[in-house]
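In structure tokens, one chain follows: the form predicted on its own.
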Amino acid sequence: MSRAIAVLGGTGPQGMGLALRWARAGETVIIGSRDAARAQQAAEKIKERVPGAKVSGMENAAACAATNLLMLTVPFEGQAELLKQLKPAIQAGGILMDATVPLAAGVGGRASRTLGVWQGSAAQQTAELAPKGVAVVAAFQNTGADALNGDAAMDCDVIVCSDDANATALVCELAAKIPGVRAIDGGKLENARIVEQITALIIGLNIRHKGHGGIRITGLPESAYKTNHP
């Protein structure tokens, strides 16, 4: 593939977390920012850690308008703003990739559930909101920011859900160049509200017993599995 990815809101822990994973499998990577200096610097963050990525920092709408396919990794709470400002900037006939996740604060800030979307879930909220012609996918709810910023391989299976077949499997390549993940299509994007649930759980499972735990989907026939990996 030889399109770059653009990882908006790339600057978060997620958005560094993907951003470094898939520049260490050779991809071209713009991170995205409301501030283009930040995002810059981001990027040469990356560098020291994969000398010779192909990363670059740009403003949101600029990274928009410099690949078709994007990664939206910002809160749920700036998501639709966000989308809204980025319409006019987002190439039609594009993919963007989904992972937010509409998560409640609890007590001490901690995320302990997901709020109610009336959309049915925040990637379909994204889909409300992109333009024509753009096919969303949900991917990477589960996977955590902790563990994608080190160097470990993961151990996680990413979850794919589109309304688009193509993107379905594009993105699943995507996600099976990260060490360790497989991926899995997950059916239409309605089933994201299922995916985005899990993630709350995720979370208070590895804050009660301190881990970086994923989901693995087992049973499956290995057709089923998208890896690069032995």
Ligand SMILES: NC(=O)c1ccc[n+]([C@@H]2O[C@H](COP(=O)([O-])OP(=O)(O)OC[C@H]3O[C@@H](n4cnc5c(N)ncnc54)[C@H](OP(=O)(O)O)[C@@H]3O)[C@@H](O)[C@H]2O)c1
The other form holds:
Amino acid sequence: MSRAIAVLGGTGPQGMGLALRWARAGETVIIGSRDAARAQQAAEKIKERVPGAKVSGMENAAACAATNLLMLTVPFEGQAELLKQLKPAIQAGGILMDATVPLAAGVGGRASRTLGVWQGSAAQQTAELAPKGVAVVAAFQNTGADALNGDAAMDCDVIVCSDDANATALVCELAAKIPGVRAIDGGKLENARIVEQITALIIGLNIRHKGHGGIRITGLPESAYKTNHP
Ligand SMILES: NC(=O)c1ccc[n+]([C@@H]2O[C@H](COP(=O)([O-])OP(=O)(O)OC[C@H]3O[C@@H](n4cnc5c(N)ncnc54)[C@H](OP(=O)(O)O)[C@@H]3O)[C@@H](O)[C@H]2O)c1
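Form predicted together with the named molecule structure, per the form predicted on its own context:
Now the full complex is given, and it begins with the chain already shown.
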């Protein structure tokens, strides 16, 4: 992968976890934040854990200007506003991955419930707000941050949904760089609606059973699973 990956909102647990895993895989990563100093501190934390990691920290708009491979990891309640602010900085022809889940917890509801999104899903809202020519790819909504921030291999599949086949392939490749992850082409972006709901289910299961659940899709032909790890 030649392009840097900018993780917008990368100072939170989900963004940090993805940044850590990609840094370990040798990717160049930019942590994005509303505050450049906070982003740089987060980058330093990753460098402490991954000596030699190619990680830096920048304010979100500067991160968008630095690369056209973006990963959005902000709470749903801040997603639309941030995208509107960043629109002028997001480069056409790029890829915008989105892990946002519209959890009710963000507006005082239960973490195991989701909010209705007018566009169908958080990822479809992103597609509506992103500049023309940017391929939005929904992925990583079901990967728990606790596991991502750990050292063990993940025990989960990542379902990748987008309306752009090339973008889906690239994001599957990126997901497969995380040990234990199998990436699966999940079809059109509209399927993100279903994938986002699964996160609420997993959170509910984790509360009920006091665990750290993830999802595995069984029974597909081997060719459906993209993985770099045996
Ligand atoms: N945590 C998980 O296990 C998990 C799993 C799957 C999916 N997700 C999804 O991934 C996303 C991020 O999760 P998270 O737990 O990392 O969230 P978080 O800690 O609440 O937020 C992540 C970062 O987003 C930035 N942010 C917060 N509010 C914002 C706002 N109003 N506008 C712009 N930026 C804002 C903050 O960075 P700065 O203050 O530095 O800008 C924060 O560190 C969420 O949509 C979540 O549903 C999370």
